[in-house]
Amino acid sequence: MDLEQLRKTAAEVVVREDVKYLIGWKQGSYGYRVAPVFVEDASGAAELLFSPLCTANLATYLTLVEKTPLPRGQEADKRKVALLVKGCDSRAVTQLIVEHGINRDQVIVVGCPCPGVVDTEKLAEKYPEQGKPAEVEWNGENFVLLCDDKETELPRDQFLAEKCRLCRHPNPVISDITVGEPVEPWTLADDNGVEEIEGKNLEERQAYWEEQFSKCIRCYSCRNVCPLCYCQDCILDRLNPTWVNRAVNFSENTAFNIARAFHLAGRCIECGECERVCPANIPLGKLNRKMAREVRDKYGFEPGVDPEAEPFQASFKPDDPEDFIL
């Protein structure tokens, strides 16, 4: 990826009157982190980073932003918002444009193809955080970091995030300016994580998930990170029904998490960020993958590909053989 053509496209999409401002990667703090910052002038495009350590889906913050109803005498600002993007970010933004989540005149979307992304939670344990940045650069099939104006080299099948080893779209499905060649497709792993757990009987992928759930806090990181749970009124929250109470043990943890698996079925990108945000380590990949790998195998739909597609449970296939019914 080359940094200055990044953020000099930046730029000029930024300075233009009917653009508000562009959300895009910042180097963090410290350690590997790397921070979503909203650019707002031309100067501020020079912050713009583009590397394996942008985990970040940033699709999440264009229904976070100035939600209505806004404070009394303010008038909503109807110029467009654009938006930095990988190939699972595309599809979030691709999936909102279907659900009428957002509306495609209103959003930029600016497309950086995507060799994959590392997972700095094993990055972290082979080579601990320190208290400056460390950066980590794409060097063929492999990733380099650099701290301390040291250069090691990352071998890909260590360090690639799990969702990058399983994702079939690493350039943006959707994009009104692409930044850099397109990647390669590369050949899928197995999802070993999901056939562990269809590998195991009732009883056991019971004691399995039970053991798992029972580790949930409801801190909602899950929910709150997520790009397509962006509803205002969320029905895990309501008290008046009450579908789900807010004690924190095993039977309500099953409740909403099940309830978040089956709300995004047909509807989850796979982007990974419930699992990679989940203080508690719950494998929230696993579950949400086993939901849209049914929904592939079974129905033949793939959300976030099509901005022209139905929602899929607003779909309807006359041909559908309905088996399942009795």
Second form
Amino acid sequence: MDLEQLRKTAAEVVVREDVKYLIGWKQGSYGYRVAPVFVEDASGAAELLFSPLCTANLATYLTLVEKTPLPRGQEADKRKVALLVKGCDSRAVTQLIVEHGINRDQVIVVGCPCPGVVDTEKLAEKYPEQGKPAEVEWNGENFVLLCDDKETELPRDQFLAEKCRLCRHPNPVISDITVGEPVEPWTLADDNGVEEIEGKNLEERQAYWEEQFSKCIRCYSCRNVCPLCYCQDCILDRLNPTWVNRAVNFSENTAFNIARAFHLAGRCIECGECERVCPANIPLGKLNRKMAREVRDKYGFEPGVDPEAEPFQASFKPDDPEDFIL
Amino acid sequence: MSAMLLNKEKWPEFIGKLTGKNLWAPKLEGEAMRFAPVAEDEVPELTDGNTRIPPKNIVFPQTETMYRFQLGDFEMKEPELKEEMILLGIRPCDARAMVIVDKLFSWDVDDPYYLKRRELVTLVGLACSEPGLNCFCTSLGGGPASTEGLDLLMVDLGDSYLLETITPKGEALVSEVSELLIEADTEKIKMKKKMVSESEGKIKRSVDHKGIPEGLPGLWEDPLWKSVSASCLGCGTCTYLCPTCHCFDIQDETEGFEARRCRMWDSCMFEEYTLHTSGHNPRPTRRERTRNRINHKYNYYVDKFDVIACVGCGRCINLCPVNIDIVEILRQVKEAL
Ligand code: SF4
Ligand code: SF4
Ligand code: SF4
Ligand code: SF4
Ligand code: SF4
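Taking the form predicted on its own as the starting point, write out the structure of the form predicted in complex with its partner chain.
Now the full complex is given, and it begins with the chain already shown.
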């Protein structure tokens, strides 16, 4: 990735009169961290970064904007928001357009074709994080870790993030400006990422998820980071009636996690953010991926690839399979 | 205070003597370490690094049943708290955090639930020989071998643990295992001092908080709050995992005709935390919420209780999904003063 080109493009976008800010990635404060950054002027664009450490899906910020009442006489800022996206992130933008969560003409999508990002947890396990921010780059085949003036090649098959192993859209599916050359989609892992779960019988599944959900501390990071969890009035925050009790125990945690999985069926674009941020290390990816597989296999539907598509949960076809209805 | 020595060969025996006493120790669940009960035949290994989930839920459970009642009946049944417990391997910062939180729960009214649990728990600390990447306890009056709040401190000396008793509770625990211990000689005390100073030297992060508590009110409208909170997701990670965060909500929950009143953790980073019934929210955006998080720790708490409500455990930094880093925020605060 040519960072100069990225920064130049971003600077050009951000100075446009119809642009409020550009959301991108910058180097984090230590180790392998990368932080989202809101760039408001051309000079800020110099901080921007696109590297195998840029796992975060920034599309979540499109709907995370807090709408406070405007002081009398003040006009709402209707300028556009520009956003850097990888392939998976662009699917979130597309899905938001499909759902009318955002207006197409309110965003400028700056597409970054993505050769795959690293799993920072695996990376930190092998090469512990240090106080000084480290860099990771692509070198064609593999990743390269640059730390303490040392270059270490990281084999792609060992360090590639799980979501990328199964990614079918490394090139942004929607973009107004593309930075860099399209990448060649790679051969997918031949498993579907949920075989382990599918191999279990009902009791084993119950036991597995019971153990997982019992760990949940209900911090709602998974919900808040998810670009497609953006209901203004989330069922989880409801107090009257209380659909899901705030008490933290297996039963309520399960109600929460299953509600979220169902609300995302046919909408989750498998960016893996929920799993990445979960402080309790609950394999949320498995849950959402399983739902996505079901939707794809049964209904031939894949969310976030076609901005003209009808939302899955709002589209009924007479020949939809209904063998699961008792 | 006495200093005794436990040879690591005797570790299983030592644990064996404690397991019947409701012993808890750090346990790895997946990749997330947290405190869990130690089973009768289990011998926990104490590893480097702090638990990801802080032990605050031991004294301040995430969901505390205050009392139960039947719908239509006015009789309240309070749960009885009486089982003593031992927390083995708590890090010095987390024990200090409890001392800090004690001030709040014994302030205007004594909080019976919290204080009872505090009374029932014995804190057996473990000095840190390998501080984490984002530890900055030494900036805030603590340290890898700080004893504040602990009943007993263990220091890993390679083939043995040095056990320093701090309170009568600690003495009592040591006396129960005394046949496994020998008196520590000056050589061992020297080794401990060396280990502690080496450990302190490994702490890389620091906060210079001089002037911050007094200076924060003057920065109320400073642009820094907007920039440091721009990417915040408003989740519960930094507060739920903070050993000193202690906000709670009280809600009634029913199951059929059974009902209970519970107290559960709440977070000032949640949108509904300050939401009024009228719909008005005095902290309408993540800017105000982030400002509150920092002010509460580094200003209001100091004002009220004369101590900073942050022990520098680094959890909020380690686990924030978007790299919002309190050390960095405080650096910017300091600069803006
Ligand atoms: S991020 Fe993990 S711990 Fe937090 S609410 Fe989601 S599943 Fe639970
Ligand atoms: S559910 Fe998880 S993987 Fe799916 S879109 Fe949301 S954050 Fe991404
Ligand atoms: S953990 Fe990070 S993103 Fe979540 S509320 Fe705290 S500062 Fe914001
Ligand atoms: S504010 Fe952060 S560093 Fe300070 S005690 Fe809380 S979690 Fe630890
Ligand atoms: S902050 Fe200090 S006491 Fe706490 S884990 Fe780190 S080194 Fe140990």
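Residue numbers count along the first chain shown, from 1. Computed from a predicted model, the values in this text were never measured in an experiment. For clarity, a rigid core is taken as the largest C-alpha set superposing within 1.5 Å between two forms.
So, superposing on the core, is the move of Asp233 at the CA at least 2 angstroms between the two forms?
No, Asp233 moves less than 2 Å.
Does Glu75 move its CA by 2 angstroms or more between the two forms when the core is aligned? Shift at Glu75: 2 Å or more after core fit.
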